[in-house]
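Next up: just one chain, as structure tokens, the form predicted on its own.
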Amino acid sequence: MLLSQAGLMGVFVATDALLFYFFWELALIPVYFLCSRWGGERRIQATFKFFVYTFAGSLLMLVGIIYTYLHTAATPVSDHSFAMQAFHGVLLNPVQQNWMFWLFFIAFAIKMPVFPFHTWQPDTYEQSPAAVTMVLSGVMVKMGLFGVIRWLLPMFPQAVMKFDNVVIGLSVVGIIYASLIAIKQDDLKRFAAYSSIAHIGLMCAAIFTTKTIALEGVMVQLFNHGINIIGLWIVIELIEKQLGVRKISQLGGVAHRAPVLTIMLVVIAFANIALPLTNAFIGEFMMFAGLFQFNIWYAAFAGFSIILAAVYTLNMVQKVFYGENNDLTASMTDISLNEKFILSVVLVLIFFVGVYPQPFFEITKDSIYFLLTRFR
């Protein structure tokens, strides 16, 4: 795990596009070896998918930059070079730009992922142990948005400008695709999985709107999908450490027998369908009313997966946690000490980031001011 956390922190902090890539990859390759070891009965399939789809991206990741360097051109402010600064003043002509834009989409739409890249992630979250599932989820999927707001939008803003709608539309497809797949899921690695394709589509979407409360809501919910989300992972880990099976199906009546494990989850529920005070309300209400902004049904068709949102989540709690004990639960247990410090420190941040959230958006505002420049 230390070298997918090295290249974690070298996507997030390179400034030279060749580094950036080399990063990327780096990041990938624990995630391959720790899942194909330690992970579920169809681990090998899986993996497969995952490197499959990873590797194609990354290729068309790799030409893109390649093209890109051989069209920069050394100026005042920057050389020849893969550097970042280079990368944002290179100059392209309408056609290249669409087709390098494309080039570097898929690659980030892959590892977002978004409709229709995303068949990857369901399997692989499923068969991954609990550990490589909190960091795919909680922080390596953010590398896709990630790669769209530090590179993709500054290089190609004329690209941007042509294709939104069609990133858009393919984002708003997918929320409600992964929210209506949601509700009907029997394993709960597969429901949380579904669940933050439809959260993560909505931030693909809002991103394109370049709008700057749209940009400035991206870039708080960033953290806090990454909280709520290891918040359930965490969950849904212990219930299977202890019962062995994460069948909704099979479950029920947990609150009869661990009431605080319970308590925890319907904060982090409630935070997940971004109730009021939680997290997760301040950003999707900024993303929404910057698709609002953009193109009203867009935000017509994006907001029903509040409503399906609210369905899968109360639905997934009333199953697990609620009704009558059987068989297998009547033998749980409540959470031990360090597991109920654990989850309060994933309250305490939901509450407090829902609460006072200001700090997350004097950060950002200076990278947002730069970035919307370049469609003005």
The other form holds:
Amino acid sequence: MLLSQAGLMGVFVATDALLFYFFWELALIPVYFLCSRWGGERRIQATFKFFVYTFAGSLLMLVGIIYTYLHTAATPVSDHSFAMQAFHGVLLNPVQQNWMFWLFFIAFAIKMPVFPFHTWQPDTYEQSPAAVTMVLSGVMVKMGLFGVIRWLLPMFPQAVMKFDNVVIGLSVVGIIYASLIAIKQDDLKRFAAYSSIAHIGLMCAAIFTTKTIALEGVMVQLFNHGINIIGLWIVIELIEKQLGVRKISQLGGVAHRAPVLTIMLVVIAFANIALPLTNAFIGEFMMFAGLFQFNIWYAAFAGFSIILAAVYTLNMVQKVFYGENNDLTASMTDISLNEKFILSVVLVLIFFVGVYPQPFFEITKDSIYFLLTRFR
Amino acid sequence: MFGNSITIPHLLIFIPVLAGILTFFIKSQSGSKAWSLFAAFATLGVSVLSLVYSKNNELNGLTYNYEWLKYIGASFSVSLDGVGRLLTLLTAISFPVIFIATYKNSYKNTNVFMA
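Return one more block: the form predicted in complex with the partner chain, after the form predicted on its own shown previously.
Complete assembly follows, chain above in first position.
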């Protein structure tokens, strides 16, 4: 776990392409072992799928890094450079940019994941130990979005503008597809996985609009999605630990036995559907505004996901927490002091960013300004 | 406080690395969990410190460059810009929250899991 945290930190601070790749792998490799050794009954198949997808993505990125490196300018001591500035300033013709764009984009798209590169995610989330699932969904999926922002957009601006409709189209399809599947899910872990795919799809679409307001929304939403999804996983873990099941159809009436847990979950659910005063509201509002500026139809279709998110989230809350107790949930007890404390931390962050997101915009405004200079 | 030799990005990377390596040698389940939690909080402290640094515009402690493999143009080059700061903060907050939320879970070879 700690080595994976080091890898994640490295990915977010590396300004050298080779170092970025090194940390990218350092973050992923421990997860293979954590899933395959401490995961559920079908952990081997799930880990194999996760490994094949992410390893294929990593290889494509490595090919892209080597090709781009060989086209960077010479430095006083070397023929080429892995420095981020050299990669951002690399001169490639449009055809070369197009190829490199897809090599890097597929690697990042698998990690996010966006449709149609998402199929590893529900299986891996379902079979991983709870702590690993939280790291994967809360933080590790941000590596893909971060890769697009830090590396892909500044390196290949012409290709980004050429393929923006393709990527946004895929993302919007993914948002609706994942939301519809989330509505039909009976497994809480798979429910959270598809909900996450829908939210990440919106962030990916917003990035490729290259509009200032959308990117500002993405920045704050990168943080908020992590907090909200970890909160949701904590609640799912608490239910599974107590009752030994996570099938929605086997649950019901949890609110009668665990009112504090229910209150906490309802707040997290409201954040998941981006209600005002919760952290996700401002980010989603800005992302939709950016999509609207880019193309009103994309905004309309993606906006449909707000309704779908309310349907699948409130449906889950209704079925799991309200209604009558059954034999299984009648034995449930409310959460302990330790569990109340940790969910309270999540709730404080939800309301703090929901009411006062300005510090987050201040932190990222220079990065957005730099990024968008490539598109002016 | 920070100069050219030890910067905040260094600490964000190497506190978990060193803590992870040490965790391999802590055989007790409670000991390895407590140590990992302590390391996660230490990393969170450094991440919060990076926000204070950015407010004071002291960029000296936020970037570092060392010519790692200079003949192929690769360097150990790290920097905390706005996006990086936000995502390192998310990572730094997430790990203590996850460790506390799953503190009661028991694992075979807990020290290896936490490392």
